[in-house]
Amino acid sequence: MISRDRLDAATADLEPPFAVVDLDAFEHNADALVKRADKVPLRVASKSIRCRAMVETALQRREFFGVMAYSLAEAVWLADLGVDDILVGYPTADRAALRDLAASEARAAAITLMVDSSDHLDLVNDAAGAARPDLRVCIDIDASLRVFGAHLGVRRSPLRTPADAERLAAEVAKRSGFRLTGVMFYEAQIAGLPDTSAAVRLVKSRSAAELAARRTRVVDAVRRIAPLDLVNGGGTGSLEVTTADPVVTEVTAGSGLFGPALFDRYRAFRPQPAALFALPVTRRPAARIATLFGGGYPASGPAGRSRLPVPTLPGGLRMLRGEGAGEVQTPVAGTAARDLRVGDRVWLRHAKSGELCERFDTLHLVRGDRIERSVPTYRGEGKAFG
């Protein structure tokens, strides 16, 4: 269990701000993901980790077999470091990275590109040239729910129907230099939506039923064009739903390893808080308010309180509505603030997962009441992939 005394003891020699990963919680969360995936292989979402050592830690488990990268440049870097199965989760317009990919047969064998239009194929040809190894391609399919003209989900692929997918699959198949290997469906309206109301749960249920039927038809249509190595789906928030569909061959998860604050509002599961950061108290402007240094680490997504870090230890603290998380200082209020003194630490959790690592060069890996080792984040390795 998360303990302020234990974290403070383990990191007594560090000066905040700094970030930690509780290895016991990380391993508990990995066990929970494996159980929820129900024997379907798991791909690690690197955007939710952004620390090579922690990605490698997950991949040491036999149930985790590869990486979903969020950037082609990142994928090239990981492939050169020995990761041999990388699905790039988003289309790329990075011409330099495409040239790097095409320059190496080993990279081309390890990395699968994501596309959802012939424009992507044109861009790849223009950047990588004709004299190249065949490049692996996965087609991204819109997994959103359409109800009475409303679009419930994220705006990703323009492809939705079996006919849409079959047309692009045929286009890939007729072009030299490409090999169609997979299709992906990311159901953000299920995986990324907390269970905040009965209406949300109804949308999730209805979306899962609609997608299961449509996904089978889409996969059948694409398989008429080419055999498929993978049918990818899901995220931390939808593993049970996605793996219930027998057409799915793999699922992706990452956030569930770190247990960020957004998952506190899910009903089906709740990961343990594994990634936290410590900020020092620098002021006491009032009896029930303590001011922390830094803390302005909002998460991406629609602006609002749900995207702010969450004061976690000691319990009973909250941010002020009028200030939120500030660039150089963050006031926190509550009964627990009475006992905080200048120089004390407050432990917080980021609303999302990997974005925390864009703020820190190092993750200190805690086991029990000691630091087992300290490892660089992507930022600490001098990598910024967007």
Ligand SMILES: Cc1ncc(COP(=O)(O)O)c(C=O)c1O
Contents of the next structure:
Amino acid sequence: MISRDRLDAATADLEPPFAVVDLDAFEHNADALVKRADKVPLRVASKSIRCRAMVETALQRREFFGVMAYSLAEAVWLADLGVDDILVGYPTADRAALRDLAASEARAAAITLMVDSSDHLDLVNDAAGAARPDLRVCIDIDASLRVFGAHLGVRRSPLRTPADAERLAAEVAKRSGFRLTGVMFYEAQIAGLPDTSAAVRLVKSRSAAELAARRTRVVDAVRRIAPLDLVNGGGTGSLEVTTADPVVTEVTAGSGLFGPALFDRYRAFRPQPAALFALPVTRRPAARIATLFGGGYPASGPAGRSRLPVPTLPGGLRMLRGEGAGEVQTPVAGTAARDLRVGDRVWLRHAKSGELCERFDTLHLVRGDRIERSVPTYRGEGKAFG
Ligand SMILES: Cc1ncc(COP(=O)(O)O)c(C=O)c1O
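For comparison with the form predicted alone, would you give the structure of this protein in the form predicted together with the ligand?
To see the whole picture, the full complex is given below, headed by that same chain.
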């Protein structure tokens, strides 16, 4: 388990703000994901890591086998660096990256594009031209739950039914320059929603049942048109549910490796905090308040308190409702603040996972009470993919 004394000792020579990954916690979290995936291969969600060294660390395990990239430009970069199985989890409109993809047999063999409409196929053709290797494509299917007309889940693909999927699969099969290789269903309302109430848990179980039945019918329909290499599903929050369906051939997970704060409220599992950042105390406005330098790193998603970083060590600190996490200063309150002195550190966790790496160039990898090595984040490599 992480401890303040140990993290302070390991990083005594660093000036905060800086970010660390506790390798023991990261490895514990990887073990837990493997166990929950129950022998189904795991694909690393790079958006939730945004650091090549940490993606590679996960990929060294035999149960992890490939990357789910979040941008095609990222996928091309990773393929050129030797990653040989990259599913781009979202459709792209990046014409330059499509040209780069089409310019190389090796990239085309490694990368699978995500599509959910013939508009995507048109855009690929337009950008990449006809003289190209076949490009691998995966069809994204809406995995949300519909209850009395309400849409519970995220707004992604317009394709929902076996007939929808079959129609696009036939379109892909008909066009030259494409090879249909996969189908993906991302059940955000199960994987990405903390178990905050009985109503949420009910939605999750209803959704799992509905999706299991629909997924089989969709996959059967697509398989009548093309043999599939992959049926992808899930995320950190849904592994045991997603892998219970035998039709799923692989699951994706990323956040569960870093253990960010949004995962503190899931029932089935609790990752250890592995990625943290340290901020220095710079002033003491009151006896029970210490003000930290920096910290205004809110997570994406519906704005609100759940998106703010969480003061983690010492325990018992909280942000002020009226200020939240500030652009330059973040006051924290609580009894533990009494003992904080100017120059001390407070350790925080990001609400989400990979976005932390958009704030820091380097992750210091801590093992026990020392830094094993320091590695660049995507940002540290000069890469900002969005
Ligand atoms: C397509 C897709 N798959 C999987 C995931 C799960 O990622 P994580 O394990 O980091 O929650 C996400 C997260 O948004 C996603 O968009």
